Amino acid sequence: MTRRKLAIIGNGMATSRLLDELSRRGGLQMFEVTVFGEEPHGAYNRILLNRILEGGAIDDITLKPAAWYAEQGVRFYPGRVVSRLSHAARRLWTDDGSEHFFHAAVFATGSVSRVPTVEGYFREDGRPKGGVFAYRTAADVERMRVWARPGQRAVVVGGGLLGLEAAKGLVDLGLEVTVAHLFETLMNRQVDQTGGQFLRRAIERLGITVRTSVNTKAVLGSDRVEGLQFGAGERLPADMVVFASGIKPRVDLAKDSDVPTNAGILADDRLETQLPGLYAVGECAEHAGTVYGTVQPIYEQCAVLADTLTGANPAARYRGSKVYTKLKVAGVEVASMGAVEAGSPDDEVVQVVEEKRSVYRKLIIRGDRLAGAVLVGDSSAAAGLVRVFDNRSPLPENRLDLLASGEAIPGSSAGNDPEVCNCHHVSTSTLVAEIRGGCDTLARLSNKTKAGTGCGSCRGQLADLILKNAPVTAGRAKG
């Protein structure tokens, strides 16, 4: 029987996860899958770009090496841009002029850097000035590494996750780094003002200067960057400027193909666009008025889309996500979920401040249910809180029990077998069993369980589990 042709446009983290979900449902045998990726290599973990800046190779953060696609029977076109798509003809065309037929197609085009409207970003020939970079792709980071020299003055515009990671990478390379953030609070989407103050102090302890509530107006210099000008007319000298000030969905191809868009590509509960047989997933998709830019909602979308495409669960529907984040930002543990501020006078707010440990924890409780949480400096309670948040479990009378072991949370078995990888829901017992079974390196363990291949924040815990549980060889035992 002739297999139906499925085209996936884009090869980022959403595509990587979608391929895994299709594989689990037999979809790679059911469809003739073709993936079109603009970058010249397999899918990689964009959250871990800082490792390339610090001297690593693309292989260090690769989720699917080029060989994986062929091994799984997936046709992969790296370095190919899809320039045109016709829903009526069920065809798409790439920038080399080739034509490809499909029965169904998925837009997984992701997002691009949202560069503020600033004067002087480009030279007269339309190229960015020397020393001006966006922080988004592996190629961006490789160019940054080539340019950077110890002692240079660098400014990172944007105090979110990627901006702080870029700043940490540059200061580790010996540069004098300033973070310039438009808002008063660093990572203002994930933490509240107090959490932002704790995060700021931790960042400043790394030797990074933090400037908040500053609006970048212009890049100074003619052929190469010489500095930045802020809204009040202040000038800050710089040899290098990195823009990490947010992202915006890539919708140009969809829009040019008459697929309805808003901020993102409009998709329904089956992740299907308004044109039958065309789907959207990940950072380019807009569902019920929301575009998600974090890993966990995108992975939830991929599971529903795989069910939809394969028919494994015809009733599967995506109803939106409760957003939570657990990351290590420039070496600082940060976790947040739901509301970060009280929404009404009836909300109960519990805050724990430990100045000596540089730890801040906050709970938002609404109607005896967890409505949100912020953790900075210590995210050990995050796994238990996520379960309570997702399940809307009743809370213990002593609210501080929520910040202790999972055993203190009613109906939770987290204390016996805590979840280490929240992105892929991998428990301690599963990891220990695989380590004792021979997965005695981080690469082997991640490849087998997928742990550590999402946001990457659990990789330190994985390494610790390997050290504690990997079998000792006879030679080592004798030593």
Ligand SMILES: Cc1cc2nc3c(=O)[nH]c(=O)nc-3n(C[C@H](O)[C@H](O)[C@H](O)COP(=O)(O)OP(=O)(O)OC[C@H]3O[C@@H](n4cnc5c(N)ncnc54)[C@H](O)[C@@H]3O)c2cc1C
Given for the second form:
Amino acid sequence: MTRRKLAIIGNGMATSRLLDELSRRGGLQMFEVTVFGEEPHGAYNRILLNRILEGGAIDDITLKPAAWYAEQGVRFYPGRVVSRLSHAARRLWTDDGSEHFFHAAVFATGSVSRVPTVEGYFREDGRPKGGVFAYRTAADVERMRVWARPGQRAVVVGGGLLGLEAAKGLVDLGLEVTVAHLFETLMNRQVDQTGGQFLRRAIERLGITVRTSVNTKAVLGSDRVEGLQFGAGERLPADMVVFASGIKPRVDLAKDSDVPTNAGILADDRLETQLPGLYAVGECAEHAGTVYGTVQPIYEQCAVLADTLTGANPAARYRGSKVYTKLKVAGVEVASMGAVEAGSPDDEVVQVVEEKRSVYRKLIIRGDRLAGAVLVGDSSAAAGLVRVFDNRSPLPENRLDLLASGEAIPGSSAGNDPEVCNCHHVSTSTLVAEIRGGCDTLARLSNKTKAGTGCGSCRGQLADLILKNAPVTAGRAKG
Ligand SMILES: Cc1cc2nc3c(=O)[nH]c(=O)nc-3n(C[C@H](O)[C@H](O)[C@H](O)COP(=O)(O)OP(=O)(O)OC[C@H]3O[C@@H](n4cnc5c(N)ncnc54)[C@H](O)[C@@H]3O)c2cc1C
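Can you switch from the form predicted alone and show the form predicted in complex with this ligand instead?
Below is the entire complex, every chain and molecule, led by the chain shown above.
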């Protein structure tokens, strides 16, 4: 029997996960899968891009080496852009002119860095000025590394997650780094004002200068950057500028192919676009008015899409995701979920401020249910809080128990077997069993369980578990 042809456009983190989910359901045998990837490598973990800035190679963050595709019977075209698609003809064309037939196709085209509307970003030939960078791809980061020299002055525009990560990478290379953020609070989407102040102090302790409430108006210099001009007319000299000020879903191919789009490619609860047989997943997809920009929701979409495509669960529906953030930003633990500010005077707010430990924790409680939480400096309570938040569990009378450990939280199973890797849902007991069975380095443990290969924020916890549980412990928590 001839297999149906499934084309996947884009080879980022969504595609990598979708291939895993398809594989689990026998989808790689069911379909003849072809992946078209603009970037020249196998899929890699974009979240860990800073490792390249630190001097690492693409292999250090690769999720699927090029050989993986052939081994799994997936046809893979690296470095190939899909430039045109016809739904009626069930065909797509790539930038080298080749034509490919498909029965079903998935848009997994992700996002690009938003090019800000600042004067002087581009040179006369239409390319960005020398020393002006986006922060999205391995190629961006490789170019940054080639340009950067110790002692240079770098400005990172954007004080969100990406900007702070870029700033940390550059300060580690010996540059004098300033973060210029439009809003008053760093990571203003994830933390409240006080959390932002704690975060700011932690970032400043790294030697990074933080400027908030500054509006970048222009890039100065002719062929190469010489500085930035802010709204109030102030000029800040710079040898290098990194823009990390938002992302834009890549919808152009879908739009040109008459697939309905809004901010993202419109997808229903089965992740199907409005044209049957065409699907969208990841940062390019818009579901119920939301485009997601972190991996956890995207992974949930991939599971539903794999169920849909393979028929493993025809009833599977994607109903949207609750967004949690648990990150290590420039070495600082940050977690947030739900509301970051009280919504009304009836909301109960619990704040714990520990100046000495540089830790700030806040809970927002509405009608005896957790409506939101912000943790800066110590996110060890995050897994338990996520469960309570998700299950809408009743809360302990002593609210501080919520911040202590999962054991005290009614309705939370975190106390019995806390989840360490929230991206791949790997529990403590699984990890301890693998460590005792011989996975006694981070690399081995991650290969076996996938823990630590998502956002990477649990790698410190993995290292601790190895030290505590490996049969021979000394010096094991490496690489
Ligand atoms: C520096 C950085 C740090 C991050 N940190 C975190 C974090 O801590 N936690 C978190 O949850 N998320 C984080 N994210 C976000 C996370 O990386 C994204 O949500 C995720 O990568 C999106 O996956 P995707 O596959 O939808 O898009 P992408 O990973 O962008 O992949 C899309 C791919 O499609 C390719 N493509 C596009 N159009 C075409 C075409 N026409 N033909 C062929 N190929 C095409 C692109 O070149 C790209 O390779 C971070 C992102 C960055 C950049």
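A quick note: this is a predicted structure, and the numbers were derived from the prediction, not measured. Positions refer to the first chain, counted from 1. Superpose the two forms; the largest set of C-alphas matching within 1.5 Å is the rigid core.
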- Can you give the C-alpha shift of residue 466 between these two forms in Å, rounded to one decimal, after superposing the rigid core? 2.4
